[in-house]
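Here's a solo chain for you in structure tokens, the form predicted on its own.
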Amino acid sequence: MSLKNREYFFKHVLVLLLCGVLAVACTSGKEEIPGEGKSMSIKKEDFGKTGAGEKVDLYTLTNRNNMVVKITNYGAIVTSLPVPGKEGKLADVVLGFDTLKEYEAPHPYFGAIVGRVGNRIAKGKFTLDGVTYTLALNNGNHHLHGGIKGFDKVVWKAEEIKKENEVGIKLSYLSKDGEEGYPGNLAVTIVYSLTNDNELKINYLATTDKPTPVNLTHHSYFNLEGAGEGDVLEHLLTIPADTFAQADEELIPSGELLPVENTPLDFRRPAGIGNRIKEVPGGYDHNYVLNNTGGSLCFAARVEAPRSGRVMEVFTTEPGIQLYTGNFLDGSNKGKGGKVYHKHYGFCLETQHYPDSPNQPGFPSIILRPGQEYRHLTIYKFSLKKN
């Protein structure tokens, strides 16, 4: 190589080395964007077979922030929801089990979609267009969450969904005319979506060929410190509701809506769930009337975990939200990882219409008729408390 060529070669090597040093210096000062470069994904795996021999799958949805939700098509159940806390520490914030067999055994609706009518129908009876219908009784003298074999105990047809900023599962089920005593063939679709904004979105859709009541809801038990990690009494709760549905000792509404002001049910300003729970016989199991009359998506609740800093906000198009504080958890349910769920180890925020609506003419109607569509959107959004 000539002297001239050697000088040319070394000059270019020096230029390349200088560019490399500058590039490292630039990138080392760049703030990392959470999730940047990561891809969303859906993973399907076998979850076993039901006692009747039906194959069941488990779907894992992951967003670009590495937040994960696991959903099975048995009962449309959310089985796991790891959410980051302080210093990025993940904790599964929903109560549940490790196996399908445990979900098939009796349990208090952990993570499930409930219907055809969530909550209670008094005496398991209602009259519609002059015809009286008798439903299955599974809560003493009353009908609860769809009956003996509600939507929480059936196998749904599943379809994967991928969009630009979310991944999801579309679950479909046909509830046949006469099922649990309800009239009409009801076609139901539930779409669970996990977005890159750390939102778990639940879209509900139903149509019918006969008039029938419909009131679907989601029944996860949340503990923002982690499932099985103690009670939720220190969680700070906000519910923007001025009134609630008065109910008797069997949780059947009187039809009267009472103000929350000057009662232990007032969560219009943040308060610890356990601050006044001793003033509420049995604990909270109340339907709050949201300040939402137009059916648009509105803010329904906010919960903050004091130790981990996790925050969950709830938005819904429904007129009510049921606060339930796990009053009947008694340690008989051994959950994921062998952890035992005791009283008040979880809370539910069930977006819905009011209990016993078919028998309460003063409540918003839940009757769906042929040619109409039942639609409902609820969002559970997770974040960290801002300092």
Given for the second form:
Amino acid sequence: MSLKNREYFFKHVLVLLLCGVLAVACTSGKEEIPGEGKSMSIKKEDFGKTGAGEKVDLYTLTNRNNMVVKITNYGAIVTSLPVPGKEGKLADVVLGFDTLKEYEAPHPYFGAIVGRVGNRIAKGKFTLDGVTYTLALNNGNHHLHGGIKGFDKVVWKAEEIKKENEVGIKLSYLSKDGEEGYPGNLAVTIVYSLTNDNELKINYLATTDKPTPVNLTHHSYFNLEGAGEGDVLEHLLTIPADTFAQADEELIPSGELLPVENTPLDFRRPAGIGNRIKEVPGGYDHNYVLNNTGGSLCFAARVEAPRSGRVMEVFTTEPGIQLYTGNFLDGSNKGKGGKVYHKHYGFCLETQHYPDSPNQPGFPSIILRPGQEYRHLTIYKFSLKKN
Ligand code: BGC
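Given the form predicted on its own, corresponding form predicted together with beta-D-glucopyranose:
Starting with the chain above, the whole complex follows.
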């Protein structure tokens, strides 16, 4: 190489090298924010009128990653939750229907908020401050999920909420003194938010003017491979609970908390939901005692879908979680897009207090008194399995 050529070569290589270094420096200094630039949004659509003529809406919350959740103010129901899987493939991970009419017809609480007291109250009776109350019976001899017309079947008042890192709707409902047999006017607020960390956050708040039991929860049936896409038996489940509330065949607790050790209920290490389900008559429908009783936000469950790699983690301030594996789904519910939901096609992870608490002096109390606030936070966080 001549001197001139060498000079030319070095000049150009040097310039190129410098550009490269500058480019790397520029890009590495800038953190990649997923979906940056895209904006969060809330869309409100007409979802029709109830049989009683009440107007109902459907809200679509979208976060910066383009994750979406649809919620109606009828029953505070999550109707749709498309979550990305491998290669960004979206699948709606909650069971439900396309129309309000179908949500008004009998169904097993798909996506709803249940209350005033979720889960069972034995014989629909409890005594509080010396007075015995009789509740509506809607589950054989027992009261379940708030009664005949629980919070899943009422129209909630809705208000849109936009914050820096989340979009949401605030749903309010006044449950009147005597409703379904419960004492006291109970003012309930549920805030559903979708955060930019792909979390569905549920903030519950309630106040009362007379002492009353309160145990609110969310009743989505999840299938992380997609609603209607087979059963959930191969999903890997973790629940960090050492004990569960022992219950009889009608699912009424004895009051004893038994260890999960050496039983098919032990999910302290990840295990397939179906691995030992045959040893559990009917399937899982159990209330786990979480290892947190202090009311702080704690890890409560993790589920991983084997094929799509979708992961859902649950965090809650509640002391218990009901695992229900869709044991009573029998194909009679035709869901969204005509998909049929058979036995074990979904699982529920309902964060709550233990069943029949008003009749179990050994369980943490669910009695709310005037001047107190019922507060409960649960987060369902979605992500992809890391390889
Ligand atoms: C209960 C089940 C019940 C289901 C639907 C669950 O929360 O634990 O026993 O069948 O809800 O009603």
